[in-house]
Amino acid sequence: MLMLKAMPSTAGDPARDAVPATKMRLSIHSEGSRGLRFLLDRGAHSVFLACALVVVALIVGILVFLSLRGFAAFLPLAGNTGRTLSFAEVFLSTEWAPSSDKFGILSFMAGSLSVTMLALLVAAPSGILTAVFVTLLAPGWMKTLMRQVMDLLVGIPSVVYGIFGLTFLLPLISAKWLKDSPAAGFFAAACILMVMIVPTIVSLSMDAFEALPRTLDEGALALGSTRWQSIWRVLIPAASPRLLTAVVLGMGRAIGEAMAVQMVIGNNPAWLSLMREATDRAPLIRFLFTPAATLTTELVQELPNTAAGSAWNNVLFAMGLLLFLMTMGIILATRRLGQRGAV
């Protein structure tokens, strides 16, 4: 005989009825959260993209502005009040006499390269060797202290270095070595630049050595190398691409420095002629202690005093464009060296 058993009805059970409603609310809430996260992600993406485009637009705008004003010295553009110059009489001449309509900037280019190379001649090896000692040989407390000192020196304004050179370094050099003769020139400017760029080179070189795997040093020591052999023949060659990047970045800061150099270099546009005339000194002494000028110092000193659209003003903007292109070239070279180091 077939027997039927009644099952309890759940139609009126509140607990059972609440389950689908809860799942529905959770589903709606989950879809709302995904939609909100999507909107936030798109908004953040738009903000980051806008910031990147602003930076690119600023760089391109500066380049376009300098190009228009700089090339106005060589092209008959609207707004020019002076004559059109040739590239040869600007970039291949050392005669700078705006009152006589002579605008040769070769001496300024030579001054910028000279003071930069003199500074790097001491700053590069001393900075790299300091990084070797601090990273590989110094105790931990000294490493921490030197890192903080380097960061502090990098952040000091350049005018402070200039004041130090003007009030302390120049009188010291004049009294000790030049018998109270003027000491302004490449030597004092290179000393100031050296102090300014050494912290940059040290900090980046320390990062280069810290990025090396410890197995390089351990393997060299395990094969019988001394500590100095491991450093000189293994670690420094392995870090050389990044060390070269540190030196190039230091050079970029040195070649673009204006205020500190202007305070100690003497600001004499005709320094080449003055050096040739001063025959009472040895050639090296004349070169180091003749008041000179660079691209940056001449820009700072003369640009505010020139009329817009004049040949003088246009040539100064051409000097600014040249500095911009040199700096961009240094940055691109640094990026290239960094990619080689990563490989």
Second form
Amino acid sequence: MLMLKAMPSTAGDPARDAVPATKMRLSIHSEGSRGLRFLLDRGAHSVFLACALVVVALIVGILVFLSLRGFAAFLPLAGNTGRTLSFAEVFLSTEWAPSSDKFGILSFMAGSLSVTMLALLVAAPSGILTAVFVTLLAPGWMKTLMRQVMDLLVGIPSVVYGIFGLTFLLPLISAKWLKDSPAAGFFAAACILMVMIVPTIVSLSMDAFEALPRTLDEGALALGSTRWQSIWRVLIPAASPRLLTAVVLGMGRAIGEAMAVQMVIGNNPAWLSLMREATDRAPLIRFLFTPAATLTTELVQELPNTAAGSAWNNVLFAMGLLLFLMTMGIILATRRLGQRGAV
Amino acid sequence: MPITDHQEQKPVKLRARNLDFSYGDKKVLDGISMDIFAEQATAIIGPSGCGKSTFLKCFNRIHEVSSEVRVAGDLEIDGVDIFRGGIHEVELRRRVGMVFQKPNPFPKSIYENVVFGPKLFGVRDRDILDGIAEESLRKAALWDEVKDRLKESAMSMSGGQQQRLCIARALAVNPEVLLMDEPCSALDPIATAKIEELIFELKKEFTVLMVTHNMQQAARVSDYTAFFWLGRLIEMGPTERIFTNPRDRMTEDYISGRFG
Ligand SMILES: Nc1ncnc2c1ncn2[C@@H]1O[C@H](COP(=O)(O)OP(=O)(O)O)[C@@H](O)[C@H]1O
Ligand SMILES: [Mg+2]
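Switch from the form predicted alone, shown above, to the form predicted in complex with its partner chain and output its structure.
Complete assembly follows, chain above in first position.
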């Protein structure tokens, strides 16, 4: 490297022309490899560029495909074999009966919202409180341990959670609380989702608290706060934009999850009417333990059985597009929140 | 070693006797004995790392929150022992306010910053809180600048304003002692002058114990000056005497800028 830099300036200098032959050869050699490296650089550059372009093209392609197929239900496109639907009958109706030409997906939207909110109801406060405890109250080694455990949990494939729910959680609930009647429904799904998103929320909330300047805590204590007063009145509010981001990202994960939910939710598209009819049980019990369905579970269940171009198939794609837009919205929202938190 | 050479009329507010202090195994203060008089400003000077901040923080025990500390010797406020359970640390911190080196306002409104302390102690009445806020901000010479924007975030203020807000926040709980750890080190000269003026006013009402690395500042605002070196109190006396006629060779070298 040194020789490379020295080469041009020493060329005409008589005092330095007496460079030993070995060194000369070395410098000539590095001149040659410089050309090679230049080519390699160019080559690598093109390879990386090509990779990036392929990835971008793929993503854009998927987006375009999803949008086209998603809107196909509402437009009289050439490939359609069924009739063209209206937005209202799809998004504002709860009646889902493709065989009798009813394509209302409102109940799936409500299902997705229900499991997600139920899961967040427990996961958000418990995740944040865990982070409070681990970052602000517990000894340092516990923080390290918790980080590792959380990272581990985030990496577990969702089907594993599903299997756990199916073989362990459902029989347990059914035996303990339901006198052996089936336990599939929002409750079990929310439990599984909760376990899945808590690590995300804990991990991001820990980041939020660790990012706070120590002087904030000291300032509160110096005014005569107790440990808890400092946490409640200063640290949690100060971290709240990032805590909200943590919760919203957990929410995004919950909405998009299909496999684990599908294994425990019971997959009943007509859950609303079933819930209405089962009047022998208390409303809350009915809500929690009636087999139900969400946008994702319905997609996974039905997409393989439908013919391309049929109204049924098109509506399922519209559901996929809706999920995509919701997740996108969530990511954009967290960006916003993150920016506000940085100020 | 004489604690001070001056016959002070004011009572002793804070007293340290043979105070040793360590972070873990690292000894930082070594046998400090010192009297701090009520309604006077006492400045601690000395090269950085000599334990000034540590000594200051002993009086509100704030460093125990984040560090493993060991203490030997006596520390008293109004004759009551500080370390051995004579007073609960929350009560202690209420009586001994602190202003930090870097302004540390809470990310809340200006108003909420000032009334934070009173609210902690259960004051709920809006009128009383408003009164406390105004009085504290006036004492901190900040009222005229912020009276029309009390609802704005404290983070939108300048550094000097933030530091005065932190002083107002400390005053709002009506402390007896005010600890200030290089309160101007992060500020520009104009903001510094304002804070110095303020300290001059505050010491009429409170006991002020401040750390400064700026000797002119110590000379301008303090009644007493203590010189620390390597965790030891080398010399303490009336500020004027310390700066005109230091008794210890090291003090003389330090204030004349020969080291540190
Ligand atoms: N929390 C802490 N843990 C361990 N050592 C510390 C801590 N705070 C300060 N020290 C050490 O104690 C010594 C005195 O520090 P400090 O009181 O901050 O000095 P000064 O304020 O005079 O600059 C320094 O050597 C510093 O490194
Ligand atoms: Mg210091």
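Computed from a prediction, not measured in an experiment: that's the story for all the values here. Positions refer to the first chain, counted from 1. Rigid core: the largest C-alpha set superposing within 1.5 Å between the two forms.
Novice: Assign each C-alpha to whichever of the two rigid parts fits it better between the two forms, then report whether residue 160 and residue 40 share a part.
Specialist: Two-body split between the two forms; residue 160 and residue 40 on opposite sides.
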